[in-house]
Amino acid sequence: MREEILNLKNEALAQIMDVVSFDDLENLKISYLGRKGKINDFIKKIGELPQTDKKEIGNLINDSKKVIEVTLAKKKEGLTSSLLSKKEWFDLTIPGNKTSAGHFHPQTTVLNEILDIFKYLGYQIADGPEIEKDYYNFEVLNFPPEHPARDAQQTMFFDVSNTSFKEGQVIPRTHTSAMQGRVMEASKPPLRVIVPGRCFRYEQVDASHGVEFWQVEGFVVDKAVHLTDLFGTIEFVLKSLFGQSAKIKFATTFFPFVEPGVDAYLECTVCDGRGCTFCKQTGWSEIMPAGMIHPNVLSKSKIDSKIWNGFAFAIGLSRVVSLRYQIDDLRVLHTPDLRILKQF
């Protein structure tokens, strides 16, 4: 057995010296020193030896094992040093390149903030169809057929040839205000509702307009609601988004579904009120048209306007995002270029 052990040791040392990779070195270590390795096979045979030979053979096995272990360690150091001397060497302990992790689009981030603000105020979130009936998009909102205010909506129409629909019966919705009638028909007041979603208009695309845009419609129906409640809500929301130092102003305007109608303006954060292409050199950006819900809208939805009243508003989400991040052209929000989107 002495010769067999010595031969095994010499065989192991020769194989270790010829190794050129870490994987092969690890395989040799397992082959000779592993639990089922060749050294262990000799250890198991010690019990079969005469008592006078057990100590000598045991010491020989231990010495051979230590020599193999030392040789393995030195070989590993040699392989490492060899890698260090090569230009293409890399440190195996350095973590690999991290995969590119995505993050929320700035529009999604701001939308979530807006929804959180309104949930805090007790509003419920509603969702509705992007392909809407003319009835809900216009008629319920006090836009009778041939009403001149329809022209301001820049409505797009579907080609309904060879379908069961009449021309103009269904359209891409021009505003999420179309959900007012749907919610009022399905629910009884009091109501506090917020409706985010995409809208579509045949707009001239420029720095502050687009064919497709996001709007967040909101409305309240309750008893004894006043215009000051609307002003207070708008101010709270805008200052929650832009800080308490945000400058806000209101101006009267006309929408068929509100009376009186107002426009909320925020001092342009892109140019700090000095005037730029985004705010059309005015220093102010229209951000939140609103008003008191017209009695005709309530009556059309079977709500008694002598008992109930309310207010409505629409937040132009794309404009809010542009003002929040000082983006002077909202077309940036629709770019697929990750080099741009990663900045936000």
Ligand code: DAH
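Superpose the two forms; the largest set of C-alphas matching within 1.5 Å is the rigid core. Model, not experiment: these values are computed from the prediction. Positions refer to the first chain, counted from 1. What changes on going to the form predicted together with the named molecule:
In a rigid-core overlay of the protein, D304 has its C-alpha displaced by under 2 Å between the two forms. Core-superposed comparison between the two forms: CA of F313 displaced by less than 2 Å. The Cα position of D24 differs by 2 Å or more between the two forms after fitting on the rigid core.
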Second form
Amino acid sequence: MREEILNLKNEALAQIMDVVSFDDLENLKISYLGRKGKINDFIKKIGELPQTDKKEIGNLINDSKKVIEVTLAKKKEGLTSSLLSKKEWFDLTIPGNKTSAGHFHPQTTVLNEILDIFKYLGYQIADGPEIEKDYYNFEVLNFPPEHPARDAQQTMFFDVSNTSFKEGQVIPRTHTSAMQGRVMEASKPPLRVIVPGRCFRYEQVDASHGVEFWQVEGFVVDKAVHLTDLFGTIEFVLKSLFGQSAKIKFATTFFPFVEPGVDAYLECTVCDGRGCTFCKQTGWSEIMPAGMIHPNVLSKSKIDSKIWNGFAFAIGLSRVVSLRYQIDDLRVLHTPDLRILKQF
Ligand code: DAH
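Could you give the coordinates for the form predicted together with the named molecule, as opposed to the form predicted alone above?
After this comes the whole thing, all chains and molecules, with the earlier chain placed first.
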């Protein structure tokens, strides 16, 4: 028995040495020192021994048990300190490597800002088709067929051969004003609506023109709306976008669907009014064409123009983006080059 006890002790010590986890260490402790453990098996057998051996074997078992206990405790300390020393190599507080999440395109950022300003003013947002009927793009907006004001819209046309459409019956919309008639027809005044969207024109592409561009059309139909309400709205919007010190001026202009028509200009933020290619050396940038809605537009859309009136305006989105970020060439906004996009 003496030999068996010594073997058991050696076996226990060898196993304890090899252990690498707290769980395994605990299991070893249970299997050797637990109530049903191997040491207890020997203790139970002491009763069967001749009287002369009892004391010696009893002492041997006790000594072995102590050695195992001490070795277990030491191993536990060893495991703990090796975990602590590993902490130097695995510091949970060090920030991890960030994966690049990307960000909004500057045009989307500015558009969201514009939408927020108008939501604050109680406007609803409408969305409409990019391929539009001549009726909504022109006719309802008081551009009769053959009217010269159509020329200014630089319309692109589809090849309609082999279709049931007539030439020019449906076109890529030239402005989001095309949604005025659709909204007016479908809903009852009072109305406060903005229409963000893509428009298309046959333009010579240069620093401030593209064949594809974004506009935010807006209009209000209510009772007793005044030109000063329009001025106040434009001023509020432009100062919200460009800061309270933004300089704004108005001039008259012509669009068939408004009377009178006005153009809002913002002092050029690219050159601070000194004159640059972006503002064509004038120091001012035409930013919001607008006007009081022509009664013909209302009555064509079955709104009684004796009771209701209103104003309309448009914001050239890329113009706002370039003035905001001082970009003197719109074309950079539409390149997929990350070296450019990362700068915003
Ligand atoms: N739709 C016009 C254009 O793109 C811009 C415009 C002018 C819109 C006057 C308006 C307005 O709502 O009142 O050329």
